[in-house]
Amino acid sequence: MQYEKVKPPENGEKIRYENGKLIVPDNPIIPYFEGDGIGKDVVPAAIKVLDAAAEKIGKEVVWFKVYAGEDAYKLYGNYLPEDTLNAIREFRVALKGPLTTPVGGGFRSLNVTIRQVLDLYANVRPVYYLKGVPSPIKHPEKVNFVIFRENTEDVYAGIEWPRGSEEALKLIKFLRKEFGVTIREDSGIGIKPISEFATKRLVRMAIKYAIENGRESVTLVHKGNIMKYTEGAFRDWGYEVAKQEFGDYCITENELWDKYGGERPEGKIVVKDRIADNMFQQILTRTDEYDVIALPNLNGDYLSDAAAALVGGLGIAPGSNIGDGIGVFEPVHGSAPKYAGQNKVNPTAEILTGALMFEYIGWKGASEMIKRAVEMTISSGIVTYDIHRHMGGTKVGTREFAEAVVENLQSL
């Protein structure tokens, strides 16, 4: 691979997928970003940690910096360039701090653009409880789930047309005459497509999860009963996947009930739906009913964050971009410009990203581990500002926090 302006490291081995498997040596080449406003506080301070864990099993991450967001275009004049995207194509993982996104007018969302342009179809994001956080809720321990978000349809396909624009008159016209639909002519147009393709394969890599990891459901979470073609048609074909590809494993919520008297068998995974805007009230009064969920885009962009707030909040919320043997992990939350170089953030999300990346590469021992040592920190009261304005205790920089998520880790 040719890269313009960045050097892969010399020392290190590629990441390789063969067989549908990642193949992982004890010393990969990763490559990272940092990207926008805080991340240049968080990134640091997670990779910190990270080779702490990784030092502790045995292994070793060789980082291979390159660039996207505003840094990149001070040395690319391109906000993302081939090398960061060959970069990621070669050696199949990399961390990524957040990038900024403008709303309104601007260039679009570098973060959608990575995940189409790399085809990571599935935004994935565990969600679960660190003792010692402040909740909302009384019992943020039975937070506990897997959010599988489709990645490329739906808003996320970006095709729309402004107000006033010769391609939404011409689409507003068009549907009038040829189907009898009557849109106001000072409409912006959107159009939301879901497909069976992009929607059986993050609904299978959602089973394959479930299956993998002794998860015990799968709901299916959808705006059918009014858009049934779109999302009426993703639970019907989430069905079929369970049912065709998954027989031996999964049963219906249905066949639950009326063959096993609502008493799980054990080793099969219960597949079943939900409405979306049930499921919001859903995750606060069953919380402990739902282990993996699958969404398409839209629906799972609302319902992560609003999961993540049961736990914290999107300052300690993991995510990642998973395709096939490739796999780009972010934190959620955004930028924050006005807090960048302050020293000052929490870098938790980051740094439990970083885990997420270590259980994706197979080192479930180093991401166990960095969730202890986090929960340990934050438990003992060593606290960035936006969590002590919760519960006080001593209140840290970012780089001492991650100082201090490295003792505990040590003492593992």
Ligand code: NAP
Second form
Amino acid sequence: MQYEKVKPPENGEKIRYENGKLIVPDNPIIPYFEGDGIGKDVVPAAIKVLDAAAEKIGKEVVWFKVYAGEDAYKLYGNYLPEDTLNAIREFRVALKGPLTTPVGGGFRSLNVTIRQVLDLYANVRPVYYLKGVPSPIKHPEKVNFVIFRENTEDVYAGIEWPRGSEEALKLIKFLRKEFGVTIREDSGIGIKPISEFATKRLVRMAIKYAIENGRESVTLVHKGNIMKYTEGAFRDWGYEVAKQEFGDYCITENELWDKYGGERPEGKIVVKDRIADNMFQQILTRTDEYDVIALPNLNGDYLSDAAAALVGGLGIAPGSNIGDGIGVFEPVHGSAPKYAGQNKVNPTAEILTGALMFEYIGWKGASEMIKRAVEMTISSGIVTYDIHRHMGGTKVGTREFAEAVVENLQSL
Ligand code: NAP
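The form predicted on its own done, now the form predicted in complex with the ligand:
All chains and molecules follow, beginning with the one already shown.
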């Protein structure tokens, strides 16, 4: 691969992808970028923790610094240079910080572009409780979801035209003439495509994950009562994948009751579906009935933040964007510009994102140690401002929090 302004490290080896599996050396080269705003605070803090955890299991990450966002603009005159995309393509697994996107005008979201260009079709977000973290619900320990949100279609397809534009007016006219559909002339028009192909590959990934990780259920969340051929089809195609490709592993919720009297047979995964609005109350009222959750893009966007709020909020929530043999790992939170460079925000989301990345490359021991060390740190009362607001304790900065996590990790 040719790079214009960056150079891959000379030591370290590439992660390869063969026969549908990642082959990970003991010293993988992993590209990373800090991104914008608080990315400059949280990414270096997370890397300290990740290095300490890798060392604990006798491995080493060889980091490859690349650029996106403001930094990239300064260096390349481009917010998302080809070098960065090529590095992710070549080395397959990358860690990122948040990137700022203006609302309304300006450029298209860089995050969305990265996901689409690299075909990272699943946004995978585990949502679990860490002991000691304050929560707005009584039983946060019941929260243990892994959310698979479709990443390329629905509102993320980004197909829309402003009110009064030639395209919008043409479409309004066409719809009236051809289909007898009336839309007000002063409407902006957006298109929400949901395909069988994209739905099936997402649900396939969710079910595979459930099988490989001994999970109990996969819930398809949709708004199919209102949008039958997009959201409703998402549900139908999801059930089709479960039945046609994973028939030996999956039963539907109907079968659970009709054939098994409501008792899940050992080793079977129950595939069920819920309407999106109901799902928001279900995760609060019947939390432990949900496990792996698969959703189209917009439902997934809302539900993942709402779920994250149950177990400590955005400062804690890790995430990833996964394609076939390629993964970019990022926290759920954004660049929070008002806190940029203040050594103030919580690096836990970025740290746990790194733990998720380690899990993805098969370093489960290191990943578990990181989670344990974060729990120990928070339980001992060492917290950043966001957690301090809810539970008091010793308020520390981003760097100091990460240092405390490293210390706890080394004691394990
Ligand atoms: P945000 O950056 O996530 O920040 C919203 C609020 O969440 C913050 O004001 C803060 O709340 C809390 N928060 C976020 N990260 C935190 C952390 N590490 N520790 C503690 N608290 C944290 O969301 P936003 O203000 O809506 O978005 C800012 C920019 O980020 C936008 O340009 C947006 O497009 C972009 N964004 C990027 C990504 C991404 O790169 N994947 C994701 C989302 C948003 P308090 O002030 O209440 O403490």
